[in-house]
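Single chain ahead, written as structure tokens, the form predicted alone.
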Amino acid sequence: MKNPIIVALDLPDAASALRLAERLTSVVGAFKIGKELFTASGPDIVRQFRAAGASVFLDLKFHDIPHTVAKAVEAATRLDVQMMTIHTSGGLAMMQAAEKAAQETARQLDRPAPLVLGVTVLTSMDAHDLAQTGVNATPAEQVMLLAQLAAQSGLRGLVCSPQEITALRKVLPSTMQLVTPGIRPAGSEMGDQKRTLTPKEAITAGANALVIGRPITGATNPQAAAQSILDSLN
């Protein structure tokens, strides 16, 4: 991606998302379609974005038995998304099945395989939150464990907190793509994010792409907000 900004379109309907995307297309690299928008609008919203030439990051965080996840990845690949997410906590076999499905389906369609991104630890979670789920590790330790398992499975990308990028870059293959949510420009409200960096800090640390939602979508002028973030990276 020449432009590393991915805008999180956490909006309730297709019309709102498409209107906002039209304003932002020239200043961002891709659009993230998550659970709210996809549930409200269905696969058609992806088709509309792709018909307009926009790159799509489908963030549904698949997590199920390997066969079911593989079939979901196959369906997403047929929708022609450029990125999608699965939970690394689904295990090695599940991740292997997901990557295989993406590669084989893309080969059948004669198009590049989408990047299947493994989600490690949600950026809204800290050590206390992990402990409540029975994980007696710090977020950094759990991210490292799951990231290395993802690399072993053949996944080519991860979603991780910007605060873990430097450590991950020391142990993962250099080709591993790191996509980071929890990005907050200087002066922005933290919201429900607990482990954040500014856009410039995240890119300097080694992030390949930045997922940014409310600092852009909630701005009075979303296009100007996105442009300002892009300018800060130069």
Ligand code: C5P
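Residue numbers count along the first chain shown, from 1. Bear in mind the structure is a predicted one, so any value in this text is a computation, not a measurement. What we label the rigid core is the largest C-alpha set whose atoms superpose within 1.5 Å from one form to the other. First, how it differs from the form predicted together with the ligand.
- Once both forms are fitted on their rigid core, the CA atom of residue 135 lies 2 Å or more apart between these two forms.
If the one shown is the form predicted alone, what is the structure of the form predicted together with the ligand?
Next up is only this chain, free of partner chains and other molecules.
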């Protein structure tokens, strides 16, 4: 991806997503379609973005038995998304099945395999939340454990928070793609994000792509906001 900005289209319906995307398509690298938009508008929203030539990151965070996740990954690969997410806490066999489904389906279709990104520990969870689910590691320890399991499974990318990039870069293969939300341009509103980095800081720390929502989607001029973030990277 030449342009590392992925815009999170956290919007309620297809019409508003498509309207915004049209203004942003020349200044961003990809569009992230998440659970709200996908559930409201269905796979057609992905087809519309692909028909317009835009790259799509389908963020549905699959987590199920290996067979079911593999089938969902196959369906997403057929939709021709460029990236998608699964939960690494689904285990080694689930991740292996997901990666294999992406590779094999893409091969059948004669396309590059989409990047299956592993999500480790949700940033909304602290040590107490983890303990309630029976995990007695700190979030940082658990992120490290799951990230290494993801690398062992053959996944080629991970979603990680800005705070995790440096530590992960030390232990992961250098080819592992790190996609990072929690990005705030200098001087912008934090919203509910507590630990942020600027776009430049995140790239310098080793992120390959940045997921940015409200600083772009909530700007008076979203196109200018995205362009200014892009400029800040050079």
